[in-house]
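First, one chain by itself: the form predicted on its own, in structure tokens.
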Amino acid sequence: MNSVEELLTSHGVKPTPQRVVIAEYVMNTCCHPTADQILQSVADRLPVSLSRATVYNTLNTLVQSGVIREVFTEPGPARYDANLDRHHHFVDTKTGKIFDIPWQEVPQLPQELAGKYKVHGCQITFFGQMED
């Protein structure tokens, strides 16, 4: 067993050939990619074909059982990020390219927030130009 199907398996997913293929390329890439850019990236990669549904419902059953996460950097669809640890994001708005940012990098919230709100967690995301 490859270490992808282990990891599925681990988290309590049955790994089929489209499992294990989404779950590939979403760990193996760093673009933060859409469903549809995952369905393109990996349709030829199985022998039978692959439908959007199947895409989306693979990428429901990683995130909830905590394989991948889903990212949410401003309207429009969903992208999708095999790094759980603790991070940011920065979006190039020039490029569309989404970068993660170390979690230390960004100050934490102001303690007079512990007193009005209870934080259950967050991200924050940049939006700029990468400089040359």
The other form holds:
Protein chains: 2
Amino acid sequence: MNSVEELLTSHGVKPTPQRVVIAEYVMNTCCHPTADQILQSVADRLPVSLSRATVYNTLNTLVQSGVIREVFTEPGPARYDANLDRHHHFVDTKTGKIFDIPWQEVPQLPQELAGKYKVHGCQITFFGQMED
Amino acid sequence: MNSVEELLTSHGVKPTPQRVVIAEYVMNTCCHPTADQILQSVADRLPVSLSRATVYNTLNTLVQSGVIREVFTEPGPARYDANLDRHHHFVDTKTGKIFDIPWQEVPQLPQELAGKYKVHGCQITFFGQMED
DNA sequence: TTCTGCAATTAGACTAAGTCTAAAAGCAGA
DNA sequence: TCTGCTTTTAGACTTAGTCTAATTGCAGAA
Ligand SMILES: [Mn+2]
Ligand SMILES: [Mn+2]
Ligand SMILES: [Zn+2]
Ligand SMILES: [Zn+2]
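Output the form predicted together with the DNA next; the form predicted on its own has already been displayed.
Everything in the complex follows now, all chains and molecules, and the chain you saw is the first one.
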């Protein structure tokens, strides 16, 4: 069960060593890591030096092929997420930590989310194209 | 009816000439402008040169005091919005243009919004703090 | 009216996040 | 083995925004 290699292949992505360790890292971490965190954490799992360009190239490839998703939480760098289930995110504006919010936990967008978070704001953005 | 001066004052913001023209511009444009667009458009309405730092300082002041809101639509720079009504945004990923989506037009987050937009993705992020 | 002191503004240096480029390395098939 | 495409690399570059230190603007005190 070479699962990550198979996963990449099944998404049309050639499983190079760099891509495998990056995908593995994103899939096994809980914390929505940034590109820089991934670079730091993954560099010594490879026999060669790992370039920043490769990290960004790989993350973009994985996002475009649907292996992971990108989470934008301004201010700050993009975060990466292997949880493809439809879900929201909660950003603690003091610590910067990100928490997953299950889709069904938001019945109508509230001021308090399940008593666990104090919501100060909410950004909802749809991406796509106008009808031609 | 010096309305912009009064609006700023009522929000606790001293209405300097720079702040007034910037606030006026954001309130009278339809297009969710960026800081840079604001700088370009507003500079020649003032007898003095207008600094980029002042544009950012002013926009941050106006956001913090609740006169305008900030819209993050990665990739790209922050956009500013004088429409304080609760609403969503739609970003055309081809042109970068932003459209307001009335709050009630999104009954349950759909693939097609009122037949007008093709939605490829959606980012929902809540900001706030964890309960202590 | 002048003086004083804080608030606001300015130019430009600096930083953070990410992209681009040109060269090198790694493969897969002929 | 040779050939050509893909991937990776180091580092330059770009964009968006913040910071700094000096200057300017003004409101209130004297
Ligand atoms: Mn930003
Ligand atoms: Mn970004
Ligand atoms: Zn998530
Ligand atoms: Zn808007």
